[in-house]
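Shown next as structure tokens: one chain only, the form predicted on its own.
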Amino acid sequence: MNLFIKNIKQLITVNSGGKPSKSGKEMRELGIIEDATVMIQDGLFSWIGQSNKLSQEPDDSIDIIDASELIALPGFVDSHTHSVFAGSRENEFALRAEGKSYREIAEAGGGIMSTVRATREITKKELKKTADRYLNSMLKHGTTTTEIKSGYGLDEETENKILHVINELADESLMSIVPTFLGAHAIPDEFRDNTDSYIDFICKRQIPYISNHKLAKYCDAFCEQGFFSVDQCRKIFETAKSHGFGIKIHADQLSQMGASILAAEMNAVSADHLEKIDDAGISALKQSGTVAAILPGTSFFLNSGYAPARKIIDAGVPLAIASNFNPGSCMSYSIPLMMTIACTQMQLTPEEAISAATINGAAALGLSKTHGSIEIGKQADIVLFNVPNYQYLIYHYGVDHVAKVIKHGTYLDF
């Protein structure tokens, strides 16, 4: 499909100048073009510039969108979600409102294992239907690329069920979807007294099967006290790398135990959460080039403290913003809301937040060569917003400002 978007009031390209991500002061450079025009051919950006520099108007065979009162951004890239799950946990939300902690709820049988039980019981068809509904709503909110993790099965049958759902959605949805295996999300009840046996099960059965059937691009693990140790995660990651997986990691969320340093050691594409990261962890990520993915919605939802995003950016580490959409710690997939929280609570500027939610989100999935910015030759993912300027999008929060979504050159009619 060929498409011509003209008279864009303000085009935010987030041009990275050929770099895979933005870091430091580069995160404030958005490549803004006023009164812009964009041409899309065969799903890719083919021309970008000011409207008065276009040499000729398109012919009648090209669809035209007049964006005179709209601004345009790259489609958001949500690099950390758990979007395939069953059930909900509003009862835990109520318990936290009464003062219970996330850890206390988990130790009492709630938390991740509550969702695991619900996901094990639901049929694949029902699971896929629910996830598809979430993805369509994410698209409506401007997210055009996302990662989805398994991790709510924790047994062979259910983990495979989740990964098959993710891959079917990737084939059928317009959304670009990256599947991640998160078998080490929590310790299932049947292995409660023998965690090492569960690590062996992941390494000897699940990883080889998932690799042979090409069900995931990345392997993730929750490196945290009471869940999986640094040594256990290292064993999982070394096995995963030997089978061709890239590495992502839940790091430094509830405590400091060296998870971000492990991420650097494993050359992980991203280290996510980082609420408890220290200077040594930041330095390690800087040296490895690992993207630091912060999850503002989780800190907000759990009232658990925020990652030191300002320190991470100032250290020159590329920083991404993701939603962590899941039923327990962030029941929201609104990237604009995540950007607002990052600005109000984590000292990001609006410009840094936009870079973090687009090009750096793509880098956290290894996709920044093709996604995350509006540049010639990249996949044509562009969202038009009915706001006066890009700062207003983050300033006027809790409101859906999306006017139009174009994914891979296709205009989506919701």
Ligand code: NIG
Contents of the next structure:
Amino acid sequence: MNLFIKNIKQLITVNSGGKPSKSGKEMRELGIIEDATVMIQDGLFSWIGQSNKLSQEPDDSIDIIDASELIALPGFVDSHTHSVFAGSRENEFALRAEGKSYREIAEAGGGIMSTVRATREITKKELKKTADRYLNSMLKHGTTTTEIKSGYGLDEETENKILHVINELADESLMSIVPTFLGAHAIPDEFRDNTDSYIDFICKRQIPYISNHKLAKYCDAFCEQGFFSVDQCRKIFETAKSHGFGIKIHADQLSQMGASILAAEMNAVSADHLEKIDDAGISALKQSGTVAAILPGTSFFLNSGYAPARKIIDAGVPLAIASNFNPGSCMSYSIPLMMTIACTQMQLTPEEAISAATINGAAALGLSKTHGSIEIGKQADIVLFNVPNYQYLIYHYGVDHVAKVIKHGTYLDF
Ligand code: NIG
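Next block, the form predicted together with the named molecule, ref. the form predicted on its own:
So here's everything in the complex, that chain up top.
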């Protein structure tokens, strides 16, 4: 299908000049075109430029969108979510408001394990229906590509159920979806007294099965005190790599255990969270070229302190912003909100926040050749916002400014 978007007030291309990600000062360069036109052919961008440079108007067979009062950005790429889960945990939100911590709630049997219990009970059909609703809402909020992790099953049957749901949604939904296996998200009760045999179960049964059935692109683990040690994560990652998975890691979230250094050692595509990363971790990520994926919504929601994002960018590490949408630590998938928090609490500039939520999000999923910026030949994922300029989008926060979403060249009529 062909589409012509004309008179775009301000087009933010986030052009990376062929580089897989932006780092350092490049994160402030957004490739802005005022009064722009974009042409889309067969789902890909085919022409991008100033409206007055266009030599001929399209013929009548082409759909035209007049974007006179709108600005355009690449669809957001949310590189870290746990969007397939059952139930909700507003009770824990209320407990935290009374002073209980995320860790205390988890230790008392709530937290991740309470969502695991709900996700084990729900049928696959219901699970898929719930996730599909979230995905549609994410699209409406401007996210056109998302990663989704398993990790709320922690037994063979439920992990496979979640991964099948993610893969079916990837086939059926308009959203581009990247599946990640997160068997090492928490220690299931059945293995409470013998974590090492849970690691064996992941390495000997789950990873080979998921690899044979091509159910995930990445393998992730929660490297954290009370969850999985550096050595246990290393064992999982070595097995996963030998089965062809890329690596992602929940690193340095609640404590500092050297998880970012492990990410670098494993050549992980991204190290995520990083609230407690130290200088050695930052320089290890710089060396390996691993993307640092920060999750501002989680720090905000748990009131748990922010990752040193300014320091990470200044050190030259490519930084991505993701939502971490999940029922416990961030019940939101609004990327504009995450960008606002990154600017107000983590000293990012609006330009850096936009690069982090688009091209660098794509890099954190190994997708930047095809996603994450408005460049000729890339997948035509473009979002039109009803705001006067890109800074305003982040400044006028907590409100949905999306006017139109075009995914892979298709206009989504919600
Ligand atoms: O990234 N840290 C581990 N996993 C999620 C939390 C999931 C939950 O609380 O259900 C996170 O914050």
